[in-house]
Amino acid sequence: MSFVATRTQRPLRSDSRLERVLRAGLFAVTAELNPPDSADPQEVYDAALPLSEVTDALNATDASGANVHMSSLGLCAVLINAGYDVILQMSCRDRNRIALQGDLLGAAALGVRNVLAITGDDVGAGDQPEAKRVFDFDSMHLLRTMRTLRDDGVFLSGRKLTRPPHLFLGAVENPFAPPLHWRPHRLAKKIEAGADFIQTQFVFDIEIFRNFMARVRDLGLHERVYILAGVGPLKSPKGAEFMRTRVPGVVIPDAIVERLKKTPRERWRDEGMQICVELIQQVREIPGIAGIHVMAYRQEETVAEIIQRAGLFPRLTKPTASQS
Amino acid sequence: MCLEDEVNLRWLDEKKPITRWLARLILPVEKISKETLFDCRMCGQCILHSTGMTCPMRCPKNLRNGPCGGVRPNGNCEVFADKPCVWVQGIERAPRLPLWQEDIHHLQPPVNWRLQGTSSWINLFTGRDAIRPRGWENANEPQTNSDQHG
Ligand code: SF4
């Protein structure tokens, strides 16, 4: 339990459910909510409903894959009204430092308590590759700036806020992208910049992930940040192939793709979920893992069953690895 | 808004005409040599020594603190599939430098876009490249809520 204890000394950053769950040493479950291509809030409620009881907080993605959808801030505002704990994703791709800081205050005023700083997929990945890239900040600059607003009560310029936002700050890491040996150091930089929690890219290659976490523990990073491992179900062999070739940063070992290929078509969905459940059980055994982040793009209806099969429902259970 | 009064005037005074003359002389030399050697993008605030002598501004996402999560399994760039990620190169080269091997782990401040196209050598000697936004400096002391600059 030591990694929980060292962090509980600090006062709460925000009063978000996610932070409270993590601080209590409980195994957190977050899930990605994909925003609709619609102006109708009802579509947001419909998309969130299957995730509501089985998660602690929902990520509102910010034009992921550089495809435009309802904005993450709009999505958050709608979800907060319905009582959800949300994680506002903020990408550096589309907005400069002026817009980012303004949105951060606006988000806090609307009730957002968790923010996730990301670099963002390149515009070339999306359906409007002719757009101008912004990338005024990198994700570390954004993290540090958010911390400045929160802890120092000033904008990056030094100008004072009358009331600082209360935020639980998140960042992402991809343990599977080269250079593998440098990924833990990048994580350390993100912690230095202000990250309170981390969500990782999809874990499919458990061996690489175990090595990454071993290094993270050597550096003592798991005691300074809460790490949520990214997981998600594969839909079909074709879907897996698409993810590993077309989605930036996703690595899926051949063995997993083969396993799906050998499965008869009508059992793909079930097998994809089963693989996900097994991976959840494996990451749960890794010391230093504080929770999971489920990304089930266009398969949100499977999440509840995955969480149940993985033994994480009812919510609010202790992480296996930290009980010893 | 930056802390202009914190500028450490080192060898050159930014406001003196001699600095402008020097800049005019040095700029083409720096531009030609660094563009040839490093494919430099003339950001005016050079951190080559922190990045294994690999210009980070060649990264299409302008990343100053390490690679993004989209680096391809073969080490190539997410955006330009046929080019190596500049950060993969930089991280490989950093330990081979005689000095500054550890500097790649330092948190680099945001880019000051006003310096784009100016001479980083002159900016080094005037101290202009060391100007940080005031809030960035504050954040160097974590966990404090001091507002002494307010
Ligand atoms: S892969 Fe490397 S060079 Fe390409 S955008 Fe990412 S960090 Fe920059």
Second form
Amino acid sequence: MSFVATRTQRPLRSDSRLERVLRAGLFAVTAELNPPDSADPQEVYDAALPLSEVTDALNATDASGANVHMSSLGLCAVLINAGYDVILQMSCRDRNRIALQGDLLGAAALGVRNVLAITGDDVGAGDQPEAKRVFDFDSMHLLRTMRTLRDDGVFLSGRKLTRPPHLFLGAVENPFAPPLHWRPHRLAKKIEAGADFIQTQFVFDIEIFRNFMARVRDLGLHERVYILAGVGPLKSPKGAEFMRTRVPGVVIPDAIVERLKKTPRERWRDEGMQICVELIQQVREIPGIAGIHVMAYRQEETVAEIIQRAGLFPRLTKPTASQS
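Please could you give me the other form, the form predicted alone, since above is the form predicted together with the partner chain?
All you get below is the one chain by itself.
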């Protein structure tokens, strides 16, 4: 029988704050920081400030939704200079394998220690649908490429690196995309490709997520990868309807939408945050969950309040009894 190392038996990948928090068994908090439509680094500092003490690492999104903003690599460089631990999101949509490998080395040279591989939304979803698609790789190929550079110290061509990058590798998973029974097996493939940590799609349907995690535990995958559950606040009933009908893979139960509809308009923001807090408290009790990833487009102040209401501040929170 071949030996399969658990997540704590593997050598330290990058020594990033995120990796150290997870390996210590503490409940991690990451959050998306959406890049500005600006060349001014001060706008990055202003947006990141509310998240500085309530998160362990910030995701620098890579033209999410196929809409152009400051590059994820540029955003990371600005944040690293200010002392933040960052997660560089790399999309396969806009770059071929030559550019991706070069950017990985450049990112590591700038101080990036965490990288998240994503396939990327199609250009048809964005504001410049006439742009050319690349998709030389998908996220699985990109993960294998990252692992090859890090662990084998060579480019895909076989040419040797003089110094490999030290990277903590991440991928995304959507427990809510049909067929549901196949999702844990998809997760297993990403672990085999090199994923050290996973950030999931938004969790609004807690029962589907519990069933997903039960199967993940049956397969022993939670011992091989750190899983961070995706959460985020809903702004309004209309916003919830938009997300569940227009954003692929997002499942929001009728009960949550009805709860918002019954809430007076002036309390929508607070109720959306409260729903998010309650979901965080529920996912924390699911064995195998190592943290949360908060996605709130241009709502950094809201994220900070949610983290505090959920009892995750100050950071370095001990795991719950069920996770210890």
